[in-house]
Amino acid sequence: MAESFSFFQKVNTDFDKAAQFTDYPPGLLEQIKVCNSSCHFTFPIKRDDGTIQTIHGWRAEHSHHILPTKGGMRYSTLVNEDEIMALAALMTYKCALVDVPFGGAKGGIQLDRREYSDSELERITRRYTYELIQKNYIGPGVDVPAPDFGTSETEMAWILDTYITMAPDKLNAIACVTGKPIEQNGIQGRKGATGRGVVYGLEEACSYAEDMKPLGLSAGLQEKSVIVQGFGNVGYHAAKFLMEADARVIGILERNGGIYNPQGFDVEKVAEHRAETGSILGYPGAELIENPNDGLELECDILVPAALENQLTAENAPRIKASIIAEAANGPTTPTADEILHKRGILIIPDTFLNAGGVTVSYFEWLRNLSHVRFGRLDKRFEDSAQHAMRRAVEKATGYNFSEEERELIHGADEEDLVNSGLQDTMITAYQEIRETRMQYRNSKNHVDYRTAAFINAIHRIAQSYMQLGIFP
């Protein structure tokens, strides 16, 4: 079944689908439906051999309702204008659904990576990141970037090492990026944010019974089967964690294959397989599956694309067996695919919602950045002396003394403390609101899922802003 929807019109088909339940007037739905601006450019680099290659790159800004807009940087063969406007437009609808008050932006770079030294990757960087300060595309108030698919922390201490000797605000100059290393004024928690955001995101979707009982399932994470497709910075942590809060991780997919193990992998022997031998692949014990899609397809409790879009489609959606769909990556699913998955009566629960972990935590470093003060450091030795007061006065009163073992576990909160707690709050609440939009709608004509309840909460609170400009009635 041939699907001819681009990325960009797949986001604009799941905002018409939930516009319908709004009473919004037109031209306010459309103006939160375009992208404001995109800038495509393009410009030389001198490769280590000598010769000269012409890189295209592209950054988009979806929308101005707030500032500043917000979104990651990645580097792909597939990046396009098409991606990067869609990729945009979903950083507006998550940040408005998590009420983080940022726009929604995206940028790229059209390259494999692995095909590219490390001081032509940092010449790249660095030229991208003058364009983008010419063109007005990057600054702490205008637009911030940040780690995405192919690049990491490293790219942003380059970007930010770019900025500073332009930037005409040097002191708010560190808020320019977001995802930086933390000797670089970067955050504690950051790396791993949005892989933890999926598993917070899980677990309170997993935590109503009600909601259980249609898939077969019990309420809880515990012993839940996973398999988890990408092992990059969102698939690595969140198998992680997902193995932490006693879920059984028991296939894993890269581009080059797979593993399976239906008693469940260690993820952190995994990860050090991989760091030794370059691949997953020859993990001992595990069944290896050479065509990773076929591990998609494969029985389990919870599926996580935590790749890149369109991995489930209408051809393979049949085929799926899981019972929940966590969507750990962008735009995973295809519309075709979204409607054969309902009708199956598989959960799906969407991007927009658990994949805001990584801006979410991002936003604590903005406003780490433009405080200068790191979080916990004010209150965090007046908590340590109020905690071992309260362990004092307790072993006084019952003559139970604290081992050390549990000595160590009270003290007051550190920034890494603070910034899982934000997390953990922020997607428990979203995941609230979206249920309890999709609730509103049950009995409805039209079906909600938690898609589109999850763009109605969006498209809410967008408006609700544009109004507040005044540009509105």
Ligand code: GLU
Given for the second form:
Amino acid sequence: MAESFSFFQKVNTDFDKAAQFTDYPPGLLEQIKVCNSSCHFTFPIKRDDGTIQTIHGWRAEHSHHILPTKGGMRYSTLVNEDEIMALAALMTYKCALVDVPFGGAKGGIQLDRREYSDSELERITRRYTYELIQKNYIGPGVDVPAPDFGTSETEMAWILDTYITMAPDKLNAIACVTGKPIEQNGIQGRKGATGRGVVYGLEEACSYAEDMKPLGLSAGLQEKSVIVQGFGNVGYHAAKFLMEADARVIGILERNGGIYNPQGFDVEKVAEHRAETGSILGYPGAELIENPNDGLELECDILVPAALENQLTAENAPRIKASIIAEAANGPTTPTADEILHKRGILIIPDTFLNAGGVTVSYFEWLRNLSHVRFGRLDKRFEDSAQHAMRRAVEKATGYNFSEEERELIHGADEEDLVNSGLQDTMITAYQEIRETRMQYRNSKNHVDYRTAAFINAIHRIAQSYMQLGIFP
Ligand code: GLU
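Mind sharing the form predicted in complex with the named molecule? What's above is the form predicted alone.
Entire complex below, previous chain first.
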């Protein structure tokens, strides 16, 4: 079955499906849907061997209904204008859904980072940032990039340094980019945030016994078998936190092949093996999956695509055996696959919700940068002493002595505790809201799945912003 649609068209199809359940004026819906601005720039770069190469970069700001706009910066050969606009649109809906006050944006450079040296990547990133500054596509109140596929805190540090050098407002300049290294005004917990958010989201979704029953599953993540596609920042952290939640990570798939063990992997050890050997393949005791695409079709409870878009297609959807698809990547399921999987009774937890943990913690980082104070700085010590005073009083009054383990739980919250608590609350609240919307339309003749319910909630929140602006009555 051939599928001819662009990524941005797919996002808009999902939007249209949801828009039918609202009664906003068509003009308002159109305004929400379109990409407000996008920019393609090309610039020359001198390679280490002296040759000159033209680099193609994009930044799209999908929605200006709230500023700044926000979204990652990816380095991949698949980057093009349509992809960046689609991903920027997904950021708009994602932020609205988890109530993070940003419009959506996304940027990218079309390259395979493995073909470039560190110094070439630094020159490219700095020049790209310079282009963003010139075109007013970056700034703490304008548009704030972050890591994405193929980028990390290193690139964010280069972006920050380039921006600060040129910034007119030095006071707030550090909030021009998030996902920065901790020593450069980053925030504790940002690196693992998307993966951690995936697990908080899954934990909430799997906590409803009545939702798990039709899938033939019991409530809770414990003992659920999981296959993760992609072992980058998101895939690695999702796998690690799933293991910590007592799920069994039985398969890990990378572009050059996958590993399988029905007993479950120690994810940290797999990461160590990769650091030593350069690949997850050859991990002791694991079965080799030669073609990673075959790994997607293996028996498991939860399949976590955590790589790129269009991985579950009309072609492989009929053979997927997972009961739950947890979209840690952006856009991993094509529209036809979505329909097929849905008809087969497979639960899809959509990207717009499930991978929103990254931007949620980016929001906390941005707030920290603008307030110029680390979370927990003012109250940690006070809370610490108050809680211990309380413990001592309880011990004295009751004669009960707290165990060492219990004592460890009693402490004032530091930055990471607060970040994780804010992230968990955000994921739980957003899931409950999506679930409620889905229930509301349960008997409607047009079936509402979680993706559509998520879009409905996002549309309501964005429409409210436009109405507050007084543009639409
Ligand atoms: N790149 C991440 C995403 O797709 C994070 C974006 C951000 O933190 O701004 O959601």
